[in-house]
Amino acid sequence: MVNEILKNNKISWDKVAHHFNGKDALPSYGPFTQTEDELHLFDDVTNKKVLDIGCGSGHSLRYMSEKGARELWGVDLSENQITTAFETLKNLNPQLFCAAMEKDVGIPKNYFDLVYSIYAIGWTTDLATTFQLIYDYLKIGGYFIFSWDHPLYPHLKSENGRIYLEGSYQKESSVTYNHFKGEDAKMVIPTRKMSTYINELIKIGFSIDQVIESDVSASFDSIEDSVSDRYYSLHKARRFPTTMIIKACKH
């Protein structure tokens, strides 16, 4: 079933990558949500060697090696989304893998100085194999940072305004779109409550560093809010936390 899911994932992916180009990168860290320039999680990254799972387009990465980092590897599910990251990042020799985020494909272990992930972390099908891969690639004294989805936002409806809940948040299971960004592409999204993420790091060995339920961007302090039942909505990010961004270190 777990294959069968990665499988379909990753063919839904390679068609809906083009929507993704630049989008969900650093400095920003989620729909609304106050960016790198506003929290300062990373520490100076000059000269480190950095792993981004769930690359997407290249453009975290991009970001990185603007902010003097030496070398620079990422893992994405997307063939097309590789593709696009070699191009985003052309003649900075990066080292990307075409794979499942829960697959060891032969990235070095205790050899990361940090590892992170924009929006990308949620879509594994294990998250305790992801995260204790994770903990191997990076070395003594290195952290790891991930956002996702406000466990609870998903289950977030708007309807003319009104913002209510949906379903169970105690339950975790998986969500299915038929039709992901209005193309034919299905896809498969595990649903999990934040102790479940927490605990799991906890449980491998990491030490928490920071949990931040996102507020929005000072950025977005001058414009009015305006009624909208889209799925990301200034009106409901200002109301609920849009995003969650933990910060952890392997010691």
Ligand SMILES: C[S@@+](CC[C@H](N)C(=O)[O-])C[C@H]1O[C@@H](n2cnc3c(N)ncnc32)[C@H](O)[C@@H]1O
The other form holds:
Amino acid sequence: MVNEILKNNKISWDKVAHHFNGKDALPSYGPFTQTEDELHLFDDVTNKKVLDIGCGSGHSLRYMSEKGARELWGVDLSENQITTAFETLKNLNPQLFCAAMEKDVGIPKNYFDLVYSIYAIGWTTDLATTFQLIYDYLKIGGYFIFSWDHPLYPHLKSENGRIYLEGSYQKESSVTYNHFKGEDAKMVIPTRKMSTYINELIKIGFSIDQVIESDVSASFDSIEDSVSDRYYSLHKARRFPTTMIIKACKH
Ligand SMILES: C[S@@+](CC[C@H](N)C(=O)[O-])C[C@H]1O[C@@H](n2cnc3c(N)ncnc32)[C@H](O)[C@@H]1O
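What would the structure be for the form predicted in complex with the ligand, given that what you showed me was the form predicted on its own?
Starting with the chain above, the whole complex follows.
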């Protein structure tokens, strides 16, 4: 069943990859969300070895390179995303793996100063294994930063601007989309509670440095929001955090 989900999501990500070329990569943490320039979560990355989980088109890794990172590593489920990432990172000697983040594909252990993931971690079908692998990839003193939809967000629906709860936040399961980005692409995305993310990190031995429930980036300050029922909208983001961001450390 899990392998079935991964197989399907992979086919679908290959179909929709072109919609995500450079979209919402660092310094962005997600839709309407404060950026790294506003939050300053990363320590100095000069000469650091970094690993991007769900690296997509490679633009976050390029950002890391511009900030001075020495080794750029990434893993992503989609063949097409990895092909684009190689293009984006041409001449930067990236180490990129086309694989599921929940599988051990031989990425070195006790090696990285920093592992991060921008809007990808929630796709994992096995959160505990994924976090354990990330913990293992890190050196002692290394840290992990990820951003993802605020866990309540998939349950927030909107009708004429009125926001209401759909389904159950209590019951962890998954949502299935038969179309994604307007394409005939079936995607299954697990739904989890905020506490599940935090407790899984703690169970493995991470210490939590910061938990952020996003606010709207200052770059939208001059923009008036109009009522919108879109999944992501300024109207919704001004009323509820779109993104959760967690920074955790391996001691
Ligand atoms: C919204 S995109 C984010 C891309 C990238 N982090 C960025 O900053 O541009 C989500 C990415 O997660 C990848 N993905 C989905 N499920 C995955 C899995 N189980 N393992 C690894 N990558 C996965 C998709 O292929 C896609 O590239």
